[in-house]
Structures are given as structure tokens and as C-alpha cells.
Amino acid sequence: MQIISTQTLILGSGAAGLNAAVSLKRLGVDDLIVLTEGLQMGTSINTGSDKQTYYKLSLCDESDSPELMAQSYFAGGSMHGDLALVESAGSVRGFMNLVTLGVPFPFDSYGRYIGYKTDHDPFRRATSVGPYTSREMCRALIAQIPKLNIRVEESWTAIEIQPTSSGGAVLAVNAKGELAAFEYQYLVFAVGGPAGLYKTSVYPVQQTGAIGLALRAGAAAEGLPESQFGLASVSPRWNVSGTYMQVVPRFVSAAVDSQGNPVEPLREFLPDYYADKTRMFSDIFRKGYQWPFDSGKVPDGSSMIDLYVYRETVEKGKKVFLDFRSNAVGFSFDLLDSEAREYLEKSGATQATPLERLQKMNPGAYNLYRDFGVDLALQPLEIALCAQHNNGGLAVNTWYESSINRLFAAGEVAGTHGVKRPGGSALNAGQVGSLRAAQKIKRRLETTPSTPSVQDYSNMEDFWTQWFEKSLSAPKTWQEERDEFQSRMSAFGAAIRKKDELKAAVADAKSQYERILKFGCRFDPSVPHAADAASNVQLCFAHWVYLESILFALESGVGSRGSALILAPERDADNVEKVPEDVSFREKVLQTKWNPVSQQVENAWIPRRPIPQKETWFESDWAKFRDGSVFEE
């Protein structure tokens, strides 16, 4: 097995890892290494919406400040306000960064950066460069690899972290099964979200998160059950939002055969649910700007759309589809509720049908797909209530270390949005935590400089040697394995919650690590699946811990929130009758962490830290910034 040393390892390369390779150059450390499965992969370069949002500091129209910016994520509930205060005061530099880098985020003719309402934005901080903003974001980045300089190395999986009194190790696998450690003073962990998690899951199949690694390696995790879940396409996988729902499409269903075939037309089946057609006109078309679940808006809101849609496709088996070719029966844009009407009347998008409303509307939303082979003017779009995004993740403090020295966390994988966040917050809180991450390395470089001597880590590929070895006779497939805890994830751990079946669930989850520990997950070794089979070790243990979080979360009473929706026990099977909010939980944020001593995952209630009401004095925070001190507060 090879060693690999650098100063500072990246592990990731999405829009977060890229940010805090450049910063850190830029900052002039230029010993770092980013270490990725593909510049290519992951969330950030595959995704999108019909206009992806990237929340930032109003800079037109409004008199905004990063107090109030922290109050909009404070709202949220179980959000540090110190965190909160972070990202927004880091949010300017941040977006201007990526202006200047070339992201062509639009302006007026004044040169101001207009911008939108999103939800939970009270402001018009919202900014959008069309379907690909995060795309976009990468591409810019990655365009300073080589005029920076910087080293990649591709095509590698991480599969184990060994911190160590001078930082640790990266224990990685490539598609021939080679081994490599590389060993670093300071880790920035840039991995995404919990991808790899969920069975019906919009992240791109490229991504499967990496949370796992750090869990297994003692880091201590925070809001990690709350995600963000939504419609989306099954394939491609994209979110239906925004302009999809506000042209009001018809929703389609048709039960299917075991190879998921159609064995009957399609046809409407939201009226079924609904007496009253305003209101469901008018929930389709809120379900654009409200897109995400919302266990608020149940069952008096847009987010009745996505429970029919659950209902559907999970409790009657069948396939939804969303239909632009024609108007759902009955529709009218009298039908429609004063909002929606005078939206789309402004629009211009009063055309005969869904699809022309869209060209009309969003053109490059209709082109995003026909780009993806599917054209909706020739074909229904299936769609179902799928994982989308992760608000917990690892702890870390306001630079963004975790609660592993040296070990600093960027991206979706930090745990830094509360219960319910605006849209596009994620965008800007990776791009804010990389560049803090990378000052404080910076920082710490020029203060406690240290080279480290190349540590043992014979117990780590002692240990993936057997693992390997076992695997190729294990009783199960990596492929089998994999599907086993995707699925419970989303049956049990996705937006519809049920306290007295998760119980049994986590049992399962447990029993499932301890097997593929013990005897490892079967692949062909002429094929280049090592990594995924590998990778299932630490995705196993993730989808246990989340569960476990879930279930103590549940057991503690905090009730439907987010995008949560936690069914009554003893209720009606027509009925929606879900176990209210205790929103006394809103001030606190539950930590949860691996105990390797007990073999326990142990979680805990701990009280959110609250907005800092620190008074600016420039001539005494101008001497901190001069001294360095800034960065020991």
C-alpha cells in the first residue's frame, strides 16, 4: 500500500471541495491534494432544478443586513445563531467570488444583482443563472485547477479515515483495487449529502455521499434528521419545481406489472382527493415555489400534492406521471385562486396548455429535458416523492472544524441548517464554509507549523485486505446489500415517518453492518466494483446512525416538522392525522455520535447556540484582525 503526504487533504471535488482548493491556494498553501472518485461526479456538477436558486445577501432593492440574513436561517428552528451569522456575513464574498470567476449571475442595466423571493426568504435574496447554477459553479472552479495548480488525483474512493494526533490518513480504493493512504495535516471533508442513502432519491446516481467515514471515525453529527424531501423525476433524476408546477400539469397514475409496466391507462387521479378544484389548481401551482414536503402545509396546504403522490406509488404500487400535453379535466384559469391567476396572467403564460404555458414560461426548463432524451411535448414524465437534501451533518464550530482536530467540514455533509432552511441557502453555506475552512488553515499553518512522520497504518490495510478476501465468497451481492438499506431508508427514514415500525427498522439496520463487517458484500473481481462494494461498509453504518437519530428524535416527541411528517399511531388509513410539532424543540439541535467503547450510537438534546449580539467597534476589531486573534474567537 502507497503513502501519499500532503499538508492539506480535500476529499471531494463538488462546488464546496473546489472552493476550498482555490481559497487555499490563493492563500498561498500550496502543499494540498484534492482526492475524488471524478471531477465529473457528485451533486453539484449533475444537478439542478427548472431555475436552481443561490440564496445570498440582497444587493438590489431591499435594505438588507447579515443580521437579518441570520434571522431568516434562525427562523428555521434547531440552527446555531452563530452559524447562522456565518454564512450570512460570508455570503457577499462568496457570490462576488464566483461573479468574478465568471458565474453569469444576471444584473439590471444598473449593474445591480437583482433577485426573487424563494421560500423562507422574506427578502428578494434569491439569484439564479438558470437550470445548471451549481454546474456552472464547478465549471468556473475547476477552470482554476490548472492556472492554480493544483493537484488531483481521480478515480480514487475513500473507504476509511484514521485520524492521528497530527491529522490522519484517508484510506482509499481505485477501480483495480489498489490502496492508497493519504495522509494529511488537516482534512477538508467535502463529500455531499447522504446520497447513497435512499432508494427514491434525486441525487444524481454519480453521488453517494461519504458521511459515513467520518461518522465511523468518531465525528459527531447534528440535525441529521432533518432532510429535504420533494417531487422529482425518476429518470432523469431532477426536481420538478418551480415553473414545472406553476403551468399546473395534469397527474397522471396507472398500476403496473412486476417490471414496472403500465397495465392499465393512464389516468387523473388528484381528484379523487379533492372535492374542490380551486384548491387544487391552486395547490399544483403553489407546489413551484413551495416545492419542498412540508409537514406544515398538511393537511391544509400544497404539500397535500406530495402525500397523494406517496400514496400512489408506495401504499397503492402504482406510477404517477406528470402529463404537460393537455389540461387536467376541468381546468380553468377562472378555477384558479387570485395568486396564481394574476402570476401566470403577468407571466404571459395563459396559453391553451401546460406544455405551452412552460415554453412560454421557462423555455430552458422544457430544453433541459428534451437534453436528457425526454421530450414532454411526445411523453408523461414519471415522477414520485424522492430524497433530495440533507440539512444535518457532521458538527462544526464557526470555522467549520468538526469534532475531530484537524478534520473541517464544507458542503451539504455540514451540519449547519436548521429544520427548515430558504431555498438555496445550500449553495451559499458551501461556498461560505470552504473559504472559512481554508483561513483557518491557513491560519494554523503560519501559528503551530508541524511536519508530520509517516504513521503505521498497517492495521487499516490489514483489515481491508481480509475484508476484500471475505467479500469473495460473502453471502450477498454489494448490489443486494445496497438495495437492502436503500430501501429501508426510504421506507422508513423519507419524508412519511412512523414511530412503532422504525423500532424494528434500526434492529435491522444494526444487524445488516454487523453482517457485511463480518463477512464482507460479494463482487466479481474481473469487474471493477471493489469501490462499490467497499463503500457500502461505511453507507450501512450511516443509514443505522441516521435511523437511530430519527427514532430518538420521534421517541423524545418532537412531532411532524420540516420535511417530516410523523403519522398517528391509531388513525384512520384515509385520513391524514399526524403527531403535532412540539416546537419547543426548535431551540435546541440533537447531536448524535458513534461510541466505539459501548458500540452504541448515542444522541442527545443539546440547546442551539443563539445569534451573536456582538457590537462592532471597527478600530478594536481592526487590531483583532491585524494580530490574528479574529480567528480564536
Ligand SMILES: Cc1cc2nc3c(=O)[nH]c(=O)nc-3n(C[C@H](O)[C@H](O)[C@H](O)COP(=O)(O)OP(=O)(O)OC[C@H]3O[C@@H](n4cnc5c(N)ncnc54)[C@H](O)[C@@H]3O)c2cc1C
Contents of the next structure:
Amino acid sequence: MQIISTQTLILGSGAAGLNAAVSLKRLGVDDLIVLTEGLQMGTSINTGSDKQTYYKLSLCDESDSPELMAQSYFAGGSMHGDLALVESAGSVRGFMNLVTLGVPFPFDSYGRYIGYKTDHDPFRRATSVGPYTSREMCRALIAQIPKLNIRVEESWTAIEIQPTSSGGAVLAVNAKGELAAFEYQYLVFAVGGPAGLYKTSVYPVQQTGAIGLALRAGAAAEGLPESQFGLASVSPRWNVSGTYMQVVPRFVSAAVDSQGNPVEPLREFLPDYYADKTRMFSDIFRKGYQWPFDSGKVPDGSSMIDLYVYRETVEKGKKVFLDFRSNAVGFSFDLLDSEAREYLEKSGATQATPLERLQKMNPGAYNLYRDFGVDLALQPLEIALCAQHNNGGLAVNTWYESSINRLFAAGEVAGTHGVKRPGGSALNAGQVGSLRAAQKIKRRLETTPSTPSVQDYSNMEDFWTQWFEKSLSAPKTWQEERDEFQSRMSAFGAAIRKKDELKAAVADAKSQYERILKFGCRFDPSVPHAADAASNVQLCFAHWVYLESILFALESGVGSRGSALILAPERDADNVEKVPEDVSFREKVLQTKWNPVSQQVENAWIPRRPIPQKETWFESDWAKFRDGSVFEE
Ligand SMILES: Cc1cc2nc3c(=O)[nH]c(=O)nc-3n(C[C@H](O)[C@H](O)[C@H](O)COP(=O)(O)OP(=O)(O)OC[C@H]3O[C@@H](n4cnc5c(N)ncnc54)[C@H](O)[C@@H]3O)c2cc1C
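Now that we've seen the form predicted alone, could you pull up the form predicted in complex with the ligand?
Every component of the complex follows; first up is the chain already shown.
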């Protein structure tokens, strides 16, 4: 097996991994490799939304400050205060770096970087370059690769991490099924969100995720049960937020056969659930800017729309579509509440059909689907309640180092957000975290240079050679195995959760992982699926750990919070069976860790760290900056 050594290895080339590489190079750390499935892979370069948001300190509102921004983060609950302050304080540098690299964030005639309010945002901190903010960020960062002479190894899939006292190695497999060990002193783990865990998902198909590699290596995680779910079209995968909902489309559904083809005419279903039309139309309208499913908006609020879509799709097994071609039965502008009606009137969007209103208010939103081959003027759009983002991830300190020495985590795989996060803070966190990791690595290389001891990776090589061998005659194909754990996660670990069913799901998850380890996953060796098959090991492991953490949270009595609705056995008068939130848990963070000795997943609530109250004082802080002690606090 080939062994490739480097001082700093960056695993993943999304917006976070790329910024780690660029930052390290600029800091003078030359010996590095970006190891990735591909520069065109991952969420950042393949996703977007109608106005993809970047959150940062406000540069157009004189009232804002890092401390106030940290409070907004902290208010989401179960987020550490020191990380809230770090992500606020670092946001301007992260943002301005992207501006300098050419990302066209808008400014006004005086050069002020204008902003708008996103959710949980009192100070117009949000900005956007349009539907593809994260793609533009990646493109600007990728343009630095030749300029900074950054070595990139593409078409490799990492399948195991083996940490050692002097660093470690990432074992990867390429399309030919060849193995290589990438040996490092420092690792920036930037593999993105756990997209491959879910069947019903708006993550782009180019993202699978690899948090399971670090979890299997014994890294601690935080906040794993906290994710975001919301309504999205399934093909193409795209959030139906903003204007798509503000124009008040029709929600229709139909039963389907085993091939997924409708076997009955499409029929409007929301009137079955809503007695009050004003409430129904206004809830649909508000879904536009209240996009993520929010258990706090159940039963009074717009998230009832998500819940009803879930009931149609999951409980009744139907397909649900948005139809923009005609109004819902009984629709009238007079029936909208005053906020929705005035918004549409001011926008000049009082046309006869949702389609015409969409074309008037946001022609780009209509064109986007047409570019994907879906003409909303001719056909309805299939939607579902989809997984979109994991607020939790690996536990990190304020320099984004994980519980494993020398393993740093940045981007979505770092679990820095709490229960709720302001829209756009994922992109900010990735830029700040990757810079912090780069700064700390640079400092450690300077202050504690080390020569890696010679390591033997033959145990990993032997394991995987045998695993691929037995996979050729495994009882199930890699697709069947993946389908099984993805279906389990979408059924039991997504937006709607039930305690009793979760217990069985956890047991099934564990036994599937043991089966995959023991027997492998069958794949066709003539096509490049070795990496897909091998990835099932870390993915299946991760889904087991996630389900364990979700079950533990439920059994602790957290109740419904964020994007997770916990169902009680009985339905109430509103036909909703919600377990209410115990808000005392917002002051705690759930830590989850696999113990390789006991072979158990261990969970514990820890008190969250407060927002640091330390006053700055230029002379004394400058001294600490000069002598480098800022890096040690
Ligand atoms: C539909 C949608 C809309 C969103 N809108 C917003 C928004 O408006 N604002 C916001 O802030 N956030 C938004 N997000 C979230 C945000 O886009 C992501 O959190 C962010 O882009 C993740 O960046 P990343 O660098 O951490 O990971 P990614 O961009 O996913 O990159 C991960 C990298 O790791 C590589 N990788 C993964 N596993 C392996 C492996 N085993 N071996 C080798 N390489 C591997 C991948 O190939 C890729 O290069 C949205 C997400 C979605 C899905």
C-alpha cells in the first residue's frame, strides 16, 4: 500500500476545507495536501436556495458588536458561549477574505456592505450573492489553488482514520479500488454534513459525509440530535422556501403504486386538515420565510404545513406536489391575513395564479426549475420534508480541535451550533473555524515541532483487504444496505420522532453495523463501487451513534425542540401529539462518544460554557498577542 506523508492533511474540499488550505498556505504552512472525493463534490459547490444566506457581523447597522452577535447565537440554546463569541468575532475577517477573493457580495454607493434580517437576527447581519452563495465561495477559493501551489489529491474516498500520538493516517480508496495511507501530523477534518445518512434529503447527491470516520476513531460529538429539516423538492433537490411559498401554491397528493406512480388523480389535501381558510393560506405564505421545520410552530404556526406533508407522505404513503398552475380551492386575497395580503400587494403580486405571482415576484425562481428540466407552468413539483443540515457534529474547542489531539474539525462536521441557528451561520462557521484551525496548527508547528515516529499501517490494510474480499460474496449489496440505514434514519431520526419506535431502531442499527463489518457489502468489482461499499461502514456506524444520541435525548425528557417534534402516544384536541420542550436543557450540551473498550455509545449532558465576559484592554491583550499566549487560552 502506498503511504503518502504530509505535515497537514485537509480532508474535504468544501468551503471549509478549501479555506483551511488557503489560510494555512498564507500563514506559511507549505507542506499540506487537500485530500478529497473531488473539487466538484460536497454540499457547498452543489447547493443553494432562492437567496442563499451568509451570516456575519452587521456592517450596515451601527448597533452591532461581536458580543451582541454572540448573544444571538447563544439564544438558540445548547450552544457553547465561547464558540458563539469566536464565530461572531471572526466573522468579519472570514467575510472580507471572501470579498477580497472576488465573491461578489453586494455593497451600496458608499461601499457599505448591505444586509438584511434573517431569522433570529436583530441587526441585518445577513447577506447573499443570490441562489449560489456557497458555490461562488468555492469557486473563489478554488481559484487560489494554482496561485498558492496547493497540492490536491482528488478521486479518493477516506474510509478509516487511525490517530497516533504524533498525528495519524487517513486510509483512502480510489476508483480503481487501490488503497493508500495519507500520513499527517495535523488533520483538518472538513468532510461536511452527514448527507448519506438520510433517504429523504435536500443535501445534494454529490455529498455523502464522513463524520463516522472520526466517531469510529473515538472522537466526541456534541448536539448530534439537532438538525434542520424542511420542505424541499425531491428532483431536483432544492428548498421550496421564499417566493415558492409566498405565492400560495396548491398542495396536492395522490396514492402511488410500488413504482411510485400516482394511481389516483391529484387532490388538494390541506383543506382536510384546516377548518379555517385564512389560517391555511397564511401558514402557507409564512412558510416562505419560516423555512426550517420548527417544532415551536406546532400546533400554532406555519410548521403545521410541514407536519401535514409528513402525514401524507410518510403516514399515508402518498406523494405530495406543489401545483403553481391554479389557486387552492376557495383562495381569495381577502382571506389572507393582513401581513400576507399587504406583502403581496406591495410586491405587485396580485395576479390570478400562483405561477403568475411567482413570475412577477421572482422570475429567477421559476427559471431555476426550468433550467433543471421542470417547467412549473406544465407540471406539479414533488416535495417532501427533507434533511438539510446538522447543527451538531464533532465537539471542538475554540481553536476547532476535536477531542482527538491534532485532529481539527471545520465546517458542517464541527458541531458548534445549538438547537437553533440564524440562517446563514453554517457558512460563517465554516470560514471562521477553518481559519482558527489553520492559525492554531501554524502556532503548534512553530512552538512544538515534532518528527513523526515511523508507524505501521498494515493492520488497516489487512482489515480492508479482507473486508473487500468477503464483500464479493456478502449477503446484501451496498445499495441494499445503504437503503436500509437511510430509510431507518428518515423514519426514526428525522423531524418527527417517537420514543418507543426509536428503541427498536437503535437495536436494528447496531445489528446492521455488526453485519456490515462481519460480512461486507456486495459490489460489482468491474465498476468503481469499492468506495461506496466501504463508505457504508462509517455511514452505518454514524447512523447508529446518531440514533443512540436521539434516543438518549428523548429519554432524558428534552421534548420537542428545534427541528424535532417528539410525538406523544395520544393526539390532543388539535390532532397533534407533541411532547413539550423542557427548556432547562437549553443550558446543557449533549455529548456523545463511542467507547471502543466497552463497545458502547456513551451519552452525557454537560453544562454549556458561558459567553466569556472578559473585557479587552489593548496594552495587555497586545502583549499576549506578541508573545503568542492568545493561542494558549
Ligand atoms: C439546500 C441547502 C441550502 C443551504 N442553505 C444555506 C444557507 O443559506 N446558508 C448557510 O449558511 N448554509 C446553508 N446550507 C448549509 C451549508 O451549505 C453547508 O453547511 C456548507 O456548505 C458545508 O460546507 P463544508 O465545507 O463543511 O462541507 P461540504 O461543502 O459538504 O464539503 C465536504 C467535502 O468533503 C468531501 N468528503 C466527504 N466525505 C469524504 C470522504 N470520505 N473522503 C474524501 N472526501 C470526502 C466532499 O467530497 C467535499 O469535498 C444549506 C445546505 C443545503 C443542503
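Positions refer to the first chain, counted from 1. Since the structure is predicted, the reported quantities are computational estimates derived from the model, not experimental observations. Heads up, when I say rigid core I mean the largest set of C-alphas that superpose within 1.5 Å between the two forms.
- For residue 98, a C-alpha deviation below 2 angstroms is recorded between these two forms after rigid-core alignment.
- Annotation for residue 359: C-alpha shift of 2 angstroms or more between these two forms, rigid core superposed.
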